[in-house]
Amino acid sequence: MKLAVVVQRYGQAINGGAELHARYIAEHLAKHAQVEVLTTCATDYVTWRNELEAGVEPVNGVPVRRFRVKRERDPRLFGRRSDRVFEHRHSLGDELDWLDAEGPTSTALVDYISKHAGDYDFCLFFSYRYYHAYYGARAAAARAILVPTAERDAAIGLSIFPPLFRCVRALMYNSPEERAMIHAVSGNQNVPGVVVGIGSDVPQNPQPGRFRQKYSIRGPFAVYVGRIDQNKGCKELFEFFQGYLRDPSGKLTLVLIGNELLPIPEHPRIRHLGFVDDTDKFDAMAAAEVLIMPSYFESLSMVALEAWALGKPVLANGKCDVLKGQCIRSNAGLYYENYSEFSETLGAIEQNRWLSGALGRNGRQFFREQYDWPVIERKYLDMFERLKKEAPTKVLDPLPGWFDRRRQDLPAAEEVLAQLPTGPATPKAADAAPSAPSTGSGQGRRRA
């Protein structure tokens, strides 16, 4: 069996959520099939500047075929087009212009897929909202499997995407919430799909003492791992944690791991370590009392799964349906929606060792049963076998002509998003996690 993994950027040093997801899947499926990655020459997700050479190179033993991006992203143009389609009535042409402005616009990559899709049994497209996935999936037709990595943001309300969700061969969802959202916006319930998510290569014996010694951290601490960005909820995290610091009963320091895109408050109990390697990251998580996930938008939090694999509780932003659902299903995390809930839940984890331990044990079991690599690999392989036995039944219609593309008859994407159901999804029985041991008061819900 030969597979193509198609993603916007790819490399060992590229650690974005969807891109890391794609690399992990490519490397693990390479144990079962012949895998080739198709991607661009870009490494920077803001500019899509061509920084790597076009052509084929191996990355961790997997061949990677790179194609040049036609042009860099113009932030002002992309901003204007985003305002147009997200906030105003607009046309299909406006949406296609937005997609082109978002990038990475690599016509060479799409042309290659058009000519060579038949060389692969299946093509796995990561991240529905990008140029390569939209046009590449149309070009691959009956061989296209979509890993949407969809978050609850305005892009999901654009009219160009529901036909894509309805006409690919299958979808590999990250969470029940993502699946429910895509079902609601596109009515694609009849398209084969399964909640899979992603595993992680978590070390068996991380060394918390090694981390503390290396970074001179002695007391108890909470850890945040990820891009330090307003879009990741970090501004609110800083506000809430500074409020927590005013309570003399709280003893935690906040340790931040990741690249800084937002000013970090100057306080002796807020420590920014910058980007660290995986060894230090896992050592830090093993040493922490709790992982905090403040993001409003996630299709799946890999770092939360890694914390659970290490037996650590998670405190998550309850306004993110995915994080809230993961906390409830795992019975391994608490969540908050305002400062008082943040303070109380963080204090409960810090001061109640029984609660913290029970949440951590539940998280370890949840990861092992749902996200261990053999489980993830088997779901992909089962889907491939199913699709081999089923003839494709749907074909994407061609895009409308020039005149029809310019009818100003599409609603603002924000209006469509506002009409979608919210809240944690109830998973289908086939995708539900086995019941976790009861923890009494630690039911994964917010505590006020």
The other form holds:
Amino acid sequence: MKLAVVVQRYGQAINGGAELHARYIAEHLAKHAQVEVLTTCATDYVTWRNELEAGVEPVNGVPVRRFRVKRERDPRLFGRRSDRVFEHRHSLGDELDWLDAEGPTSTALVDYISKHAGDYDFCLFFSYRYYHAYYGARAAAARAILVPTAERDAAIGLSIFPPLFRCVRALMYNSPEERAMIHAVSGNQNVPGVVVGIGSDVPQNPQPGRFRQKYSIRGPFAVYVGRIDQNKGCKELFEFFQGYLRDPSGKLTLVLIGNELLPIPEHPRIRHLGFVDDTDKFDAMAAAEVLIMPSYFESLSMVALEAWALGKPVLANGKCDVLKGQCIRSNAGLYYENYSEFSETLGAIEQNRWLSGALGRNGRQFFREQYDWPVIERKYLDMFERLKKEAPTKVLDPLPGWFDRRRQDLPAAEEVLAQLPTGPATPKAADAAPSAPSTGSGQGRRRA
Amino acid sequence: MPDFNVRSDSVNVEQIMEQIRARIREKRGVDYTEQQIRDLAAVKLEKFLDPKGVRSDLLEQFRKVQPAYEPPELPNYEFEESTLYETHRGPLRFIRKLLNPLLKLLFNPNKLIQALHIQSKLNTMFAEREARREAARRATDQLTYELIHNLVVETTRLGIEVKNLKMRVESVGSRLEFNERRARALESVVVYKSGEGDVVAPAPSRPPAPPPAVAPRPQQSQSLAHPSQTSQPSQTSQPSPSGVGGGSPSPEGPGQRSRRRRRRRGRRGGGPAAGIMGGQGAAPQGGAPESSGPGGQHAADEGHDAADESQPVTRPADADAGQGPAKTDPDTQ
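Moving on from the form predicted on its own, kindly provide the form predicted in complex with the partner chain as a structure.
In what comes next, the whole complex appears, and the chain from above leads the way.
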């Protein structure tokens, strides 16, 4: 079996969520099939500047074929077009212009896929919202398997994407919430789909003491791992944690790991360590009392899974359906939606050893059952087997003509998003979801 | 410290979250959602953003005093097609009309007519708009005036209320201080009872102040005269009969204090706690044969001193109370 993994960026030094996801999947599926990665020469997701050489090079034993990006992203143009399609009534042409502005506009990659799709049994496209996935999946629809990594943001409300969700052979979802959202927006219940997610190579023996010694950290602490950004909910986290610091009963320090895109409050109990390597990251998580995930938008939090794999509880932002759903399904984390809840839940985990230990144990078990690599690999292989038996029947809808593309009859994407169902998937629905490829209609969801 | 009722390995996160939310509700009384809080804030804001919502009759009074706004009569003119050729003389009008083509040959009067016509209309329009604006401005001024007036009234009211609350806080604070001092005074009044070991009893309700020179004798005779009263076990929690009877604290003789210290030392080091406890029970019997503990033994041996010890002793801390003689609450005895 020969597989193509198509992703916007690829490399060992690239740590974006979907890109890392793609790399892990490619490396693990390489044990079972011949895998080739098709990607761009870009390493920066803001500009898509060509920084790597075009051509083929192996990365961790997997051949990677890189294609040049035709033009870099113009952030101002992209911003204007985003405003246009997200907030105003617009046309299909506006949406395609938006996709073009977002990039990475690599026509060479799309051309290669359209010419050589027949060389592969299946093409795994990562991140539905980018140029390569949209045009690539259309070019190889009969072999396309989409890993959408969709978050609850306005892009899901654009009308160019529902046909994409309907035309691919299968979808590999990250969470039941993501699946229900895509079902609701595109009505693709008849497309085979399975909630898979991703595993993580968590070290067996992390060294909490080594981390404490290296960074001179004493006493209990909560850890945040990720980009320190307003979009990741860090601003709210800082506000809430500063409130928590005023409570004399709380003893936790907040340790931040990741690049800083937001001013960090000056406080002796808020420590920023910057970007650290994986060893230090896992040591820090093993030393922490709790991992805090303040993000509003996640399709799957790998950091939360890693914390659970290490037997640590997670405190997540309850406004993020996926995180809340994961906490409920795993019984391994608490969640908050306002300061009172943040303070109480953090205090509960900090001061109640029994609770903290039980959540951690549940997390470890949840990870083993749902996100361990053999489980993930098996789900992919089962899907390939299933698709091999089924002939592709879907017909790709052609893009509308020149006049139809310019008809201003599409609602603002944010209006569409607002109409989508919200709330985490119930545990019952989740139990059924990961076990087998599903064509369910997203029932069992409830509004928060 | 957060405490959870869930006590098993099967944690239910939703259940825990329910408990946490219930505790938050208990803490702040009512569980307002973020939306409800926003709504409440919006209601308050609306009141002040819309001055009509806080209207009093002041505006009516204000309007009565001020005359209504009348827009000024600005000069203007009418300019139509025939205005240039108008005249009250009929023949002249005829000649002008006759020569109009010649005039048009020399220059284009229509442009002039058109421009002046437009100017006339603009003048009218601007005058109307200015009148409307001025009226709106005056209305806004009136509303602003009323709003500010109401704000001043409300601020004054709040100021008075704050002052009242401050006075109440001061009053409550002084009462609290008084109660604290009273409690300290009560706690500090200690009575050592004869034969009862280290049992401490509160002060008598009315410590009188008889002349110290004559006090010891009547007290001693009183306690000896009523041995049954001094030997009752309930005395551990009640003032001594002599105290109740109005006896005063006996001034100590020169060697009494040191003797008592020696006795106490002897009691402390003399036997196990059970023995002391037994002694406490036995000692009030006034040296009865059943007393077996060392404390009881001491009490029996030194019955004459026990009579002295049964009298209330006011500690120096009592003087700190500063409220005069502490009155003992009968309920606490």
